[in-house]
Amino acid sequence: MVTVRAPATSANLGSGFDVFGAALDRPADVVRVEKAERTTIEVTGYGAEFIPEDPDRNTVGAVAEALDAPAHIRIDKGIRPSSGLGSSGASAAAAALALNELYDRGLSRRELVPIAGKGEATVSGEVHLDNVAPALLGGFTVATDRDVTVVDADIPLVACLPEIAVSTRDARDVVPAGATMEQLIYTVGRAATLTTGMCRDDPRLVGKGMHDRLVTPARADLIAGYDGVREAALAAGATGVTVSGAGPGVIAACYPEDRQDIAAAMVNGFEDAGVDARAYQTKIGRGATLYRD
């Protein structure tokens, strides 16, 4: 048996739509695999009742097929599905790393990224690497169709998850089909600022670079209470706030001494909108961890 813990991730980070991603040190999924004649899946944990166990409809089933590695796969969900915290990406990344080890396929983590991306396509309908890349490689990642760049950043974060669901497909449907030159210039500037902040471990620059005028406003409309939560987090000391991935999760960059106050402010902000929520005081963390039993 091989066991892998894969972290939650936050994709986009505002200005880096479909490109930026960051691994979080918590929460996480745990995936255990054993060789079998055919692939079977068992799911337990947070939101397990909403996750299909049919290999043709589950991210890990697609990964097992891509690696030609049939197995009994047990997924213990620590990351709620439809959260904006890379739930399906974590499971896909964990399965890719575990099955690669179990069958001695000899692939590097970077080589496993597109394979895990095929698993993500089961949920979103398209291959996206902005969650699976940080889930496998850790840190802050810049994923393109040609390569993944990794920055071993150290940035404190607060991730707040309201008890509402936004599907990845629905969130993609509201993304604008085009952008003006003014929007493009603004987004490039913010993305460059965020990347510089990651390279310098500077929460102020990272927060400043999260602001986005193109994709985030459309997705924020799908999240009840978002504007109030953002304002509350900024008032509590956050350097930047944006939608995490497709939402409804909300991510805030900050200094470490402000995390507790920001977490409380974000939860209270959602409660003011009549929505229950939980907050994770976290930071940019490492990628998936492998354990051989």
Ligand SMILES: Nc1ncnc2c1ncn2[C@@H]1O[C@H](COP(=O)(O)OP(=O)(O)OP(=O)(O)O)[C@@H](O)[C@H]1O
The other form holds:
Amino acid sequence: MVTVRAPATSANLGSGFDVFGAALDRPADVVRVEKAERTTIEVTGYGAEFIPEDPDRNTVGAVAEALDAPAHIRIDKGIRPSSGLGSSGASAAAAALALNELYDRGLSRRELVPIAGKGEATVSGEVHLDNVAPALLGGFTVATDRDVTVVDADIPLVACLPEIAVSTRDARDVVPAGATMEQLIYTVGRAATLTTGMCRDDPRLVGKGMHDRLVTPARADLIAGYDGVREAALAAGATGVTVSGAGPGVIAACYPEDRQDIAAAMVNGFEDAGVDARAYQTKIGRGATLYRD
Ligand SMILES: Nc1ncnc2c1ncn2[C@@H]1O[C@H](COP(=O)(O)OP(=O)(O)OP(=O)(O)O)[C@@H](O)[C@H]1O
Ligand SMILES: N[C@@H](CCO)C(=O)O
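Structure of the form predicted together with the ligand, please, following the form predicted alone?
Expanding to the full complex; the earlier chain stays at the top.
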């Protein structure tokens, strides 16, 4: 048996739609695999009742098929599905690393990124690597159609998860079909600022780089209370706030001493909108961890 712990991730980070992603220190999924004649899946943990065990509908099924690695796959969910915290991607990344080890496929973590991406496509309808790349490689990642760049950044974060569900598939339906040159210039400037902040471990630059006028506004409309939560987080010291992945999670960059106040402000902001929420005081973390039992 092989066991892998794969972290939650926050994709897009505002200005990096479908490109930027960051591994979080917590929460995480734990996936255990054993060889079998055909793939079967067992899901337990957070939101398991909303996750199919059919290999054709669970992200780990496509991964097992891509690696030609049939297995009994047990997924213990620590990351709620439809959260914006890379729940589907964490399972796919964990399964890719675990099955690669179980069947001795010898692929590198970078080579496993597109394979885990096939799992993501099962649920969102399109391949996007900005959750599975940080889940496998850790840190802050820049995923393009050619390769993935990793920055081992140390940035404190608060991820706030409201008790509402937004599926990536639905959230991708509200993404604008195109952009103006003015929007492109605005986005490139913020993306470059955020990346510089990651390279310098500078929460102020990272926060400035989280501004986005293209995708985030359309998605904010899907998250009850978002504007108030964002304002409350900034007032509590956040350097930047945006939608985490496809939402409804909300991610804030900050200095470590402000993390607790920001977490409380975000939860209270959602409660003021009549929505229960929980906050994870976290930071950019490592990629998936493998344990050979
Ligand atoms: N192993 C899995 N873990 C979680 N969700 C899964 C898994 N397999 C299939 N799903 C389905 O994927 C959907 C959740 O994925 P979705 O991409 O919408 O949200 P997310 O991964 O939590 O957030 P985001 O991708 O925006 O960070 C649910 O409909 C769930 O049933
Ligand atoms: N870039 C993807 C990430 C989903 O977590 C999206 O926003 O649809």
